[in-house]
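The form predicted alone is given below as one chain in structure tokens.
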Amino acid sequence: MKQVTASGQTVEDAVQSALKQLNTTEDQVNVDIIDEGKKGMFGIFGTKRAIVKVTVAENHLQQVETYLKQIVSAFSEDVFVETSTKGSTVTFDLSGKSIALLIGKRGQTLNAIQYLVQVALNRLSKERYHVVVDAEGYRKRRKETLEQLAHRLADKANKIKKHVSLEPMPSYERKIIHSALQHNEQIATYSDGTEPNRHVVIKPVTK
């Protein structure tokens, strides 16, 4: 945690001195006034300088990125994290060695890591964020796989005229299935079961 104690003719002067030393701006710090100072007679006699302690505010995203790095270091020391933000969505992209271990079977390990990071960030921040933890484009590949699976099983449901149940999936993966089939008028989809076994069911539509 970066902090400095600075003085100046006024509190504002002291704060500006501290900001210059920390190379940051006022909206990124917390200011603790130690002494408001005193002008003195005629601005000369009895003058007392103002003293402040300025601390760089902790950045929630940086804190969570550090937390994520601690998690992935258990799998490999050579994993890099790249963070990007778009609106309320924060994406942490992992790359390096042992990526397969971080992804796990059908992305289960990656999903668990994503859940932990989502909880951590939303506990630290007053704003609500949607967190995505990806690993060298795995999420895109998984989305394409799920869309292909959705269409294949929709064809199967129509052919056998019976409901077809998919394996349990996290909510955002179930949403991919629903979205992929939303314009198929021959079938309907719904989610069934309770977490962590909630899954998508594809049923043929009888006319």
Second form
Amino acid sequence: MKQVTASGQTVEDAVQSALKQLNTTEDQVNVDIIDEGKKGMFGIFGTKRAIVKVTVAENHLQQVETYLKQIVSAFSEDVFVETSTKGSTVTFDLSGKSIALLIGKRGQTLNAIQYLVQVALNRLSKERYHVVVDAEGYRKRRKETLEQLAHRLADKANKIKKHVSLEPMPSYERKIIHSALQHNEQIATYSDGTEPNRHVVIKPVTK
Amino acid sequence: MKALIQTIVEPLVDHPEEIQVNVKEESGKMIYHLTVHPEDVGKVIGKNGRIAKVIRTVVYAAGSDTKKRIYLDIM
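Just the form predicted alone so far, so send over the form predicted together with the partner chain.
To see the whole picture, the full complex is given below, headed by that same chain.
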């Protein structure tokens, strides 16, 4: 952890001087005031300089972004990562060459990377974060595909009057299916099996 | 590949200095043997082997352009 003690005529001056030494900005540090300083008489007698201790706050998000970049670099040289935070959800958006390789079959590689980043982040940080790793709009495309699949299989379940099981999916993908069919009153959905083989089942509602 | 395994495991454990990756080559396949500090074993395996599984997924995918089949052995 980097930290610096600096002095100046006022607290503000001291902080600015410390920030210059650390080469950072005020929103990335914690400031401890050791001495507020005194102006003295006419600015000549009894002046005391302000002293502050400035510590660079550990930026967990930046640390995991580096972690993610390191993993991704094993796949392709030119991948960019864009980070955005919304509440406790952190989204890393990947773009660049060989994105398909990073996504993998049905997103399995992307999901694996996402889980690693989430575990790493929550180990570092006291707060709990939910991590989403996306690649060139994959999550949105997948959502549309799943919704279409849901409606198609709901029709099928209705027609053959039998339960229709889907393949195992991670929880947020199952959630997409459940919410897509939430308002369809001819069928009901539930999840069956235990992780990692938990899957959605669509059953027709008999009247 | 060895560096990738090291990188992936590092933030997951309490004793990153004790991560060891040994490589063994056998007919047509590369075997990477990962060893960590005894206290960290659970952390790289995870609940129901979930972390071990994702480490393998990432490593196998990264090695998909090499001709040899890759195996990752944990402990």
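Keep in mind that this is a model prediction, so the values were computed, not measured. Numbering follows the first chain given and starts at 1. If you superpose the two forms and keep the largest set of C-alpha atoms that fall within 1.5 Å, you have the rigid core.
*Verify the C-alpha shift of V11 between the two forms: is it 2 Å or more after superposing the core?*
Shift of 2 Å or more: yes.
*Under a superposition restricted to the rigid core, does Q186 display a Cα displacement of 2 angstroms or more between the two forms?*
Stays below the 2 Å threshold, so no.
_Quick check: E147 between the two forms - does its CA shift reach 2 Å or more after fitting the rigid core?_
No: E147 shifts by under 2 Å between the two forms.
*On a rigid core superposition, how far has the CA of I33 moved between the two forms, in Å, if you could check?*
Rounded to one decimal, the shift is 11.1 Å.
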